[in-house]
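Just one chain is shown here, as structure tokens, and it is the form predicted on its own.
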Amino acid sequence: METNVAKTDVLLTNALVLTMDEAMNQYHPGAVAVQGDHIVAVGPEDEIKARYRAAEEIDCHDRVLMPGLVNAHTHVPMTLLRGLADDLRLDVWLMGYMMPVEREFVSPEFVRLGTLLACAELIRTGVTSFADMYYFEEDVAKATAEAGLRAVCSQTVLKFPAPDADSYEDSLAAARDFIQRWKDHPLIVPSVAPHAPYTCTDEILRATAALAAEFDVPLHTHLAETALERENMRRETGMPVIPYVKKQNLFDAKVLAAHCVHIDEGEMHTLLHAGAGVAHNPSSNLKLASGIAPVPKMLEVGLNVGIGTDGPASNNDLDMFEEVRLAALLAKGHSGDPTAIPAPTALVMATRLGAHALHIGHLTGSIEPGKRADLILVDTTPLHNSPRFARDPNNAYAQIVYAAKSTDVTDVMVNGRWLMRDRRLLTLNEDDLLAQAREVAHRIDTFLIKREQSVLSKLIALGGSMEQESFEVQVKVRLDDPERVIAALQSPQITIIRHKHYRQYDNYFFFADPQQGRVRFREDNLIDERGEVAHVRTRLTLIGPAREDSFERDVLLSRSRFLAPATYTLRFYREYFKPTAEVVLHKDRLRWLIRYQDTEFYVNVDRVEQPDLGYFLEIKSRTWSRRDAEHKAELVSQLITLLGADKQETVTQDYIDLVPSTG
């Protein structure tokens, strides 16, 4: 009988196994066998006992042992960015504050710090599995693999430039190259990850598909997270984010869907003909106040639907048990049923579904022979998860999601490996890295207080500023009657060059500081020759504080103005600037580029409207030295007098300067 005995390297006894295998099956006491890195049988301790003797018989104390937690979303190196900016809404957390933190501290070192840190963290926390999302990603894959976990590692591709590429082409090839060098790694699987449809073009949609169908590796995006990304996704293309991006033929590839908050049946019937999986995130949906994603229906659909935390620096931790807990809590609480996500249902989606989800089902994701050895024990002796019920087998999921906390992990393998005993981590030195990122954190802290304190500096960290400053010789006059100026512009002695009409709609931020200027968003809409709008412009002008020369007959020399443009919402910029006051000014303008003596001048007849200022002739050009603005001052005291405006009637203020609530 001995003779029929086979050798295993590692012998997994005395436990109450959860499988989460299809059947849901459960082992007590229960035994697991593996052999290098993979399982090779599971069951009865009794029987498993009578067919293997190994190298290393473990008794696990009666302890749960189940799959390792599959984190189905994240970023992992934003560990380093964790607590940085919250309660704000997404656009203003993003583009406000991560991503101006990101241009300037993201890099390899970086990258490979926050990535240590975070796979401390995950191995902590019973994660075995995670799908990461982030720039410099063969720097991801390199500490994950050196920490010992499994990963879907997806490079960024977006239509700005990135900290890791200039252009979206730079990204993709670094893509190429990463999965093609990576594709066969043991525990890594390279991905591409077109960040989201409104950060991306067609083109960067339809390429990064076609890069992932070639090599047969996953697609990871963020999908309808917010209804303002439905919303605009609607007026823009005229139809749901999830119709568009199966027309940019991106489920030609294995997608990995993040969020799918605003979605609807039609839309989950399309993920899951395209084979798609997706990442529910309850606490980042909560926390950035982005809704609560119909998960519930999704799994009904039969949706593949896992369970992610999302990078720290919008959750903030990347602990799976509070997640899967806050996903069944969430369900119920939303739906009114308390039956909508039951606790085995809960631990599958962060098991065996996510494994699904990350298009990595047949490696992990439950115990089942031939599956990586991707195992976690749990204690649940501990004051908060006594006593344990045998009577409903189902009891056992609902300790683990209701009752369990990340802290009562003890042991974690992945790929036959194991990562801790004891709770104490083998692979990763703690106390070192908690040492660089504080020395990380005050830098960024540093960077920020000097950002903060500057509106200037808040612009260009933006992105898109001019930083160069151009000044102008301008002058303005009141009129009573603008007819006579426009028929004036038939001069012989004037070159009609362009003619354009415009409305323009002004905010203007104020500031406690004067000398942090003013910030002006400007939304200028042309109109046609049937007075209809023609195209849109928004824009950003950051006015310095008063610093003009006076030459004579009133006319100025400005001083700098820095201009960025102005792609968001003007309520994320009155987030974002947080200014002391704010004041609207609303103008028709009729502006001619003409040449006058060799010279080009803007001329604008505008009439200010809100408030009602009335009408004015406002003479303009660009100037770079004090002779040449000197020349240019005098040829705009001539055009005053040639359009027939009265020089009595010089304003030596912007328009802003006119409205009473500014002084």
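Moving from the form predicted on its own, what structure would you give for the form predicted in complex with another copy of the chain?
Keep in mind that what follows is only the chain, not its partners or any molecules around it.
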């Protein structure tokens, strides 16, 4: 009967085979025959052995043989940022740590190292395919191909300058170039990634969708990750996230949508009809408190929902075993239904459905003849996998989902090539990668430590426009009768150029080291004639630790100040700067810009209301030299007299220093 026996390259026998195919076929003992890059047969061992002889025959006793896991959404180079900053709010984490560090460090070399390190971890934990989104994506692709893994590699495009592009046009051109050159690669599916609706313009969404459609490659994006995104979208466009991106023709492309935490059933149907896949990232969504995605409903609707780890900076690893377990547990706890996402479903999501979500379901995700040989072996002998019950076919899935660990993976094959045998990596030098990673971590540590040594550096690290205020002379006089001063401003010696009315709400941050100065977060409310708020502006000011100088009559040369528009919230700055103390000061300010003796001054009549410190006259003018400052100090002194204030009541401190608790 030798005539009926075919030759093949590799025969895996004596395994518990979980095919994860549509019929959820299991074979025990089962066998798989591999020829070149693909699977030629799977079935009961005796049947397969009768049909095939192989050069390499591997006895998989005590092993589960299953398709490799599909990590449906990640940012692999961020492996180098794992554990850099945790337990922070999204904005503090992203804008205070991730983005400043990325601005400083992300380069083709960084991306290459991060990817190789990630690939080592992915292989060790049984992942054979993943969907990536980052900068310098061609370098991700090169490193991934070198490691031997399969990936959808998506070049990020967004409306801000990125580490790999000054403008979105540059990123888009890079994406086109990348896709053209890599679209026929056996392992890499090149792709484009408009980052998210709120970081892209309509033009970017349309252009990336057109590009992906032109080359028939997937489009990878973040959609409806947070409630804030959904609410902002609703406020700005009057529609939810999915209809909005549909309107921008996003679904002209084959979309892989990460997160989809905040979508409703209607949006699920839109995704379904568009053939879009979804990547569910339970660890990341919990860790960043984005919410819990309605996965059982998505599955009921019929969506291809894969499971992803997201980047290792928000997870903090690439362990799909943890992710699958969490997806299964979370759905139950969240829905109150302990039968939600049972183990077989969770494992299908992490394999076959995930591959479909990535639009590579025809290549991988299950063990079926004709599909690529992306296979893993999982050791069932470790303690935590014992005992094993065989009564119910679901027992095998439950063991993998609820009890097995990623460290049980012993062997990994991708595209017919072994990447790991007996826990030994065959395509990567782990020690070398770890040493390089240590070196990068040390440099990042040094950068951040230096930054965090000074409040000023932390302020600068936030980026954005920043001005150093010129010095100013200033004097402050306590008033009994503010009306008298206001009337005296009508003096013919004074020309009023402008008059404004503000209510100012200040929060001062104090630091253990007074030399660091103080940070003031000010909300300036401009009040109109009707007494209503006409405009609100927030500003962040770093106030130096000491006055520069003082002149006669207590006129001061003011402290150095660095200003920036406060584009984030008070809470952000509080959590970012971590002050040791915080003091609140509210005041009502009548401000005049006047000319006196050919010199411009700001005259403020302030009422400090919280804490109640009473009325003050404040006179200020910018200065640029010591001589000018001395001249202005003399004019200020004259003005105090002219306005009828009492020089004996001059105060040399800032308001904040008059607040009792801060001495």
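Rigid core (definition): largest C-alpha set, two forms, superposition within 1.5 Å. Residue numbers count along the first chain shown, from 1. Note that the coordinates shown come from a computational prediction; the quantities given were computed from them, not determined experimentally.
- Core-superposed comparison between the two forms: the Cα of residue 215 travels less than 2 Å.
- Relative to the superposed core, residue 523 undergoes a Cα shift of 2 Å or more between the two forms.
- Comparing the forms between the two forms, the C-alpha position of residue 65 differs by less than 2 angstroms, with the core used for superposition.
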